[in-house]
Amino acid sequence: MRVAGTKVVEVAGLRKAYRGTVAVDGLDLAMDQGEVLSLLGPNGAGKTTTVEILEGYRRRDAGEVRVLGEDPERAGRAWRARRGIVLQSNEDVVDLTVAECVGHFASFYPRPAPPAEVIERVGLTTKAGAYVRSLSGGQRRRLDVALGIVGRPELVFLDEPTTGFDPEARRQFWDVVRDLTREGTSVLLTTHYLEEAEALADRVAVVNLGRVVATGRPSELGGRQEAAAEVRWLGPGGWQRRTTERPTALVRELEAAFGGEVPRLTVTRPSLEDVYLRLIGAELPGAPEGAER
């Protein structure tokens, strides 16, 4: 269950530099438990650098930290089991089973979650008996999934969790995720899939340049909603189009103009990506190559 006004991820301040290039300059962030937050930047951004430093494997320059409480700098393993954590690749486990890796994970932790009820979650129970080095990309980031979630977390990094999904296997992980929500487990979530962070997300943090640029409900993010919209229809010489910050009036002027039904009518309001690229800035300059690890 979700405790309104409980912090899970406080973040201030947060800066870190690698060899004099700044990866996190002044980073705030923060978010509530029970929540999906998805952190949405181009690659260099820093968001790589922030999370690995909210998970406890990289310190951080300067700037205050918690993470379900603690600073992960000084955490102990107690908190590291309150945490699951996605990675890219598990690239030594390839000569164990699915059955045999999820098991082996589960002992890690105090409370686990029944390998095979994890294994069936993420879509692998066919692939149980199979080696991992057999499977297929796509189900290769199931079973990291599998391993993230075994121990019951409480907050969870999901680092480009569908990579490699097709868009059937996408939606059904959006599932697991939805139920975990429902469990109460918080989900920090890095993806450059926009409809999966508008399908997921509670609350987008758009990173540029090592700072959080924006924040928000996706729907709402940089003014969504209150931006003009773009009317189209098919006039009797072509298509047209109007700009309006009042859409709902100019369809009604339409449509006594046309005397009913006006052709293939649109209205549409910025999309999350139309928002994103704004925010982030063609113009900007990019991070140096190397600065996000």
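Note that the rigid core is defined as the largest set of C-alphas that superpose within 1.5 Å between two forms. Residue numbers count along the first chain shown, from 1. Note that the structure is predicted; figures quoted are calculated from it, not measured. Compared with the form predicted together with its partner chain:
Once both forms are fitted on their rigid core, the CA atom of Ala81 lies less than 2 Å apart between the two forms. Fitting the two forms on the rigid core leaves the C-alpha of Asp71 displaced by under 2 angstroms between the two forms.
Positional change of Ala169 between the two forms reaches 2 Å or more at the C-alpha, relative to the superposed core.
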Contents of the next structure:
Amino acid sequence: MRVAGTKVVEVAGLRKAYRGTVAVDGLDLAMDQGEVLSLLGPNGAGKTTTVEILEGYRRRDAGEVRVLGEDPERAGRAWRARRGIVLQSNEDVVDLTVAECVGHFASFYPRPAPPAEVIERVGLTTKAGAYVRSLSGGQRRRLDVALGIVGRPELVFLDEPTTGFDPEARRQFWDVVRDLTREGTSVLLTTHYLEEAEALADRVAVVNLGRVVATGRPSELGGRQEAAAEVRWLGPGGWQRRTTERPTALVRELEAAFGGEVPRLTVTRPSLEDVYLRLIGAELPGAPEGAER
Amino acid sequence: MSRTTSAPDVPGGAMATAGMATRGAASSAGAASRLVRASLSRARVELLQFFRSRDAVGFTLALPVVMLILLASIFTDRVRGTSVAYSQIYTTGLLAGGVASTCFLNLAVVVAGERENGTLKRLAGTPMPRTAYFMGKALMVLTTCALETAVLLLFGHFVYNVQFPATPWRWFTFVWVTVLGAVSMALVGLAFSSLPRSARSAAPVANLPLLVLEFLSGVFVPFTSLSKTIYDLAGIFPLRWIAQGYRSALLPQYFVHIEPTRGWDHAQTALVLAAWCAVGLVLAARTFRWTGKGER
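Form predicted together with its partner chain, following the form predicted alone:
Then the entire complex follows, led off by the chain already shown.
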């Protein structure tokens, strides 16, 4: 799916300040066609500002930005038809039915998908005739996705799509996104949830203080796959912990020392959360402010 | 990041260049049909949403009727020395007030709400031609205004014996005053929608100046009881002229003698209303925001 070398998003040296407060401070980012890229970062890191500049909602102070080959500040309607936006929670269109709403937004695009098909894809077929005001939070977000993809975009922006979801609704939502990416649609996902990034993203970019501080596959972020392992066990004098590059050798030594089973033995590598917290400079093991809502 | 990506690597880059020539010729026709399509789509949604908020529809249409009932029950006699009932005079003022509330107040409040609840931001993110939004609003506002005007006039006619415009020429005056008044008020309302800090404050922020203007323009009190200075001051704004236009359409010709200029001032009315259309359009175009004020 991912087409390396064909960039749907290119950002270099992006800067944006609001009344002297720097929100984005020299951010660089690139995204391949067909890729699911997740922007991770604490509140106030500059994620939303960055995404809104890419979407064309905001003007930048400095830097180079290309989205689908064009500068969002100058791009016209044809460009707007090629990307879809799923904004953070909205309260609009409550007096329309799901079908009316999707049909209405389809009318703005040159080559829309059939509304009934889009409604089916987001799993709202049984709710097609229901008023939007009667939908649950999760259904409402799936409608937001339907409105974002009805124009058959090449690139979809998903801004914190599952904030406030229960675990089941979140898993249903993930399936909708996976279905979308199967067709080669590129997705730029902003999220607070590490497990969401790990479940959906080909690559994550960690944003802190207005910059990308690390990028990589979720399994390799921050050198995670090569990081030293931590071996813990219960020794005669209490809990023992040792960090080592060669955990297998250590376990063998321990086995010999204990003459068999090592009590309460665990071998772990840093989790995505450990790596993330280190990257944004948060104190371990406490959660960073705003990382969970 | 790599900055080596050259033009041909951009998805559809070569195709876009090749298609440019053919697209050029068809583009203006295509753009027009897209605008019509999107405008019709917006208009449909606007009307659906309006008529589905039944309480809003009911109260909007009932307000001038209730005002007429109140005023007609307080002032039951006829204008001294004439056969004209006070209800006929009040109807002219309430018609003008109706244009102000269905157009100015309606848009000032509703658009402020749509800015806050994300409607405008979502629409701005689509390829919808932005004019289509305003076309949809125009149709919604004109429909509401026409409905309210009709309900008030019919109710007045059948309950208080309010007389319709007496000649085709007076009907013509009635219609152009309504349309020009509605458009100018709507454009000012659109510009005004950017002033309130939040959707919640939009109604009170828009109501106070409107109420003051309605009193100064002779909507609720006969303009003859206002001082000349105040009445001249009100002449800066469109409402006084709309009220005068309705008087010229609904009152007997001899009432022209109590007008300050002893004339119906149609040319001036048309000029002032057209000027407010222009001012409103420029203000709305310059101040209109598709996202909320408090956004980061």
